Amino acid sequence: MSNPLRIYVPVKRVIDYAVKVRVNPAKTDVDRSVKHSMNPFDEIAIEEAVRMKEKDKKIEVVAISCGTTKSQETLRTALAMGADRAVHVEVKDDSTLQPLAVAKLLQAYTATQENKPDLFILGKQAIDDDASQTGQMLAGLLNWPQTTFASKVELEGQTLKVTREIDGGLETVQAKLPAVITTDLRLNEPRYASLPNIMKAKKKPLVKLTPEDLGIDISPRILTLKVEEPAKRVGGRKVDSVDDLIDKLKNEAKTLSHTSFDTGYSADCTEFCPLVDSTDYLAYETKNDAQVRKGKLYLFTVDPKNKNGLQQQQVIEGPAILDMKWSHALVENRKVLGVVDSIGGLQLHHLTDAGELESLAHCQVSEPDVLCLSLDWASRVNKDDHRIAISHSNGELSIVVPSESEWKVADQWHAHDLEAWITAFNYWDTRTLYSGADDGLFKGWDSRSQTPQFTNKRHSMGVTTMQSSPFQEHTLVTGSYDENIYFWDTRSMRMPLKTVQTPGGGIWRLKWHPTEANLLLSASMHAGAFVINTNTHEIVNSFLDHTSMVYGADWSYVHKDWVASCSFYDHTMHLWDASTTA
């Protein structure tokens, strides 16, 4: 062994995980004069790295990296987390690099005895290319023991303990020096280069040296011929008769309406009941376009095996009603609907035993000027939790609570410097509450001291909804008008675990199935209602018999497979079965 013990961390330039990546016009490659920096994973790498050399001051710590020129950049970055020092190898800017001429290249520097290293640590994947090949070549080049995916490691002297991520959780396994070790996700959180650090970066020393020094052939085994856009959703088409129409139903169709309702009024939220005895109530807002804004709060009964469907039992007319959600928990022993309106008004009404909406309370949580836009109960998990977070037009967040008399406002802050629309819990952590902007931030906040957890840039558009899951403790979703969802770890949120597309249309709610843990519904304004497989990440069912935006979609509580949804300009609401495609 090396005394001390070296460490390698290979680093990679790659495009900015917040740029959105686009094909070039030669259709060659994608576009990459875009900002670069360094590979996610790798800053965990450099990260795991560094903290061992924190613990172990005898240990050394080497950054390399394989690329162009503007790859010293990323090699100073690794300086300045905490690297000793960095080797480049520098290849043309035509150059195509490949996962096993990279592993070959790592191989024959560290094999002359000077640079011998105890340890590699990579990042499991690069996020231009997602081989997740280098560090398993490179193992097998060394003929040396690996453990990838790495969520913890653990080094006593020369032997490793490594925790990994598998299909079935998580194993655990033991490894003699030297070794290879890739990092998954949620090994570390990695810390941010000081500016003193970064000053001192460059006085460290950075060798450079080309394939050619080494005796490697980089030449690409495998050719790109062309590169793509994903292809676009077709619209919607007209058919020329009946039995046209009846053969694109019964071939191409996807789910079809059940039942619907048009209330005249443009609508944008559906919530079922989740409460026991009251799970075939349903609650559907609208508000009308006009300068004064008003709206109506609808109260049905489902019921899927009649052929209507749909019973109205009620309507309430008031304020245009942004958001509204059912308490996941009785407050005060009542089954509590709560309303947000958009004359920065909350609205508590009760479901009574004989089956109607009874207001209970009202609390005036902003200036009338300033709209009430979302609103998420802490109850979900921790029944008994009553506050209720709320985003306003203004870029505020309150935090409002019951008292003995009355509900009221116990915090608010500035939060976003456009409008939030959408803020949530996690619902595991009720301190933490979630905030999403039309500024494109997505933010994390300690909700008893009102200080931001972290900020998020990853959706290049406004976030406009997220939810926090109430099966997996540590999972959260978002959605923006970027059509993008994206799945996270809220232990590690630099950046997301998956990404779905619903393309031709924005997100603008996103709910859990409420007993189906791998199940996603998504309201895509523009594209329809999808139903998304968590475990796999496809999109398995969707609803587009609605003509204009879709602004709202919920599961159904007692008919596990009943969606309602509405949309927006038509002010229709359709009921519709989850489990049927053609």
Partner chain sequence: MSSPLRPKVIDLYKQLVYLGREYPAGYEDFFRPRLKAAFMKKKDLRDEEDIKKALLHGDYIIKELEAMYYLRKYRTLRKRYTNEA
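Heads up, when I say rigid core I mean the largest set of C-alphas that superpose within 1.5 Å between the two forms. Computed from a predicted model, the values in this text were never measured in an experiment. Residue numbers count along the first chain shown, from 1. What changes on going to the form predicted in complex with its partner chain:
Relative to the superposed rigid core, Ala354 undergoes a CA displacement smaller than 2 Å between the two forms.
After superposing the rigid core, the Cα of Phe41 is displaced by 2 Å or more between the two forms. The Cα shift for Leu177 between the two forms, taken after rigid core superposition, is 2 angstroms or larger.
Next up, the form predicted in complex with its partner chain, please; the one we just looked at was the form predicted alone.
A lone chain is what you will see next.
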């Protein structure tokens, strides 16, 4: 150690680490009329420099701070800890002093031969802005090597060996002086600046200058628009008994099952009748586990005001059902339910005045070895178009139309190379039909000429559900196994309007609320069922009581905000109140 070494340690005066920081009433800044002290990481930097000096007396430690007059207190602490002298770059308002400006000031001050440094040691970040930029920017301006987040420093002659704390563990690097080091928490234990040392520090030299003296423009490049407190954490509560817990969940948490029904068979589809009169009818289908070919169709009446709100009215046995939808428009004055099955068939039932489902018509849409996977009525908004679109397991799409007393396949075409999980009409322009498939693609078609209008690759996994908004003319929502919900403007399918990521599971069905334009229900398989506010992208309600994959979910049209959801392996349907307090 022959040559004297000059170490500069920049220090910053910050709000003391133990102070509870408060935002000012104008929400533009924090309240700065509180206790301040030296940035703790800078204390570690000073300590490291002083320890090096204690090992080699030829080392000079210079503390430097950029800030208001009060920064001199911080410099005095640095001197009390063992720095030899201090430099104060006085600034009128340091709340707008940003790392780049500080780095420029440090470079400018040390540019002259008499001030030349061999080493800069800085704290890795300031605890007020947590920028972690000054050291790195300074090294960049000086074109010096930087060894950041140092947890161990060894200096031998002109060679620096530094152990860094990084995400994966520890990394040891070597650099030649001059260099920049930033300190991490575990580098050393800083000594306390005791009163006798504080007194002695008053005698050590302190030099003052301004940014103008150095010819540096310190105006900020970044403007803080708003400062806000983080959301308050709501505390948990203790309950006294199990009854109390259930009572609280029912009345306050609101997402406990009101009623549930176990059919004994795997369930995956549930649909409320949208034709509103006094009784709320719910159709629900299940599959026989043993042979996926057979299933049952249940009809329930729903009355949430009743403890036994779910009353089974009827059961119809038949082939396994994959999807069903009520027509929103009366078909020849009848309330009709369309059901598609695993043997390529479409069965139409109508709801009699007596409250029973009666078979209306059947159409063999595809070969019996091809499954029908979904259907959609064109008449949700356009009440005169009674066509039904059906998607198939072989990637085909079919259009079925009523013709006298029969329902016939009008068109059928190859749409996808894998299972076409879903098809949906654009309710506002029923000439356009959408389809989504297991290859992750979804396409738009001119349903009259079967010509493709677009192919969209946005989803990364199979597209399982889509629905045109019954309220907003150009809005389409799509969901996928990839857990993402995309909202589209149907006039411009290049990019989604917004994306909502669901908490996992994969989406099987999305259903728009019957009356609120911004609420969407998601049957999210393993993750349960969710209600999403499409304006705020937030999940405003969740039902997590299903113990198996939730495939079916639907809103009630009679009882506002009530939802029925069904899960597959535990063959249970739950009825719950999805009204949101928001």
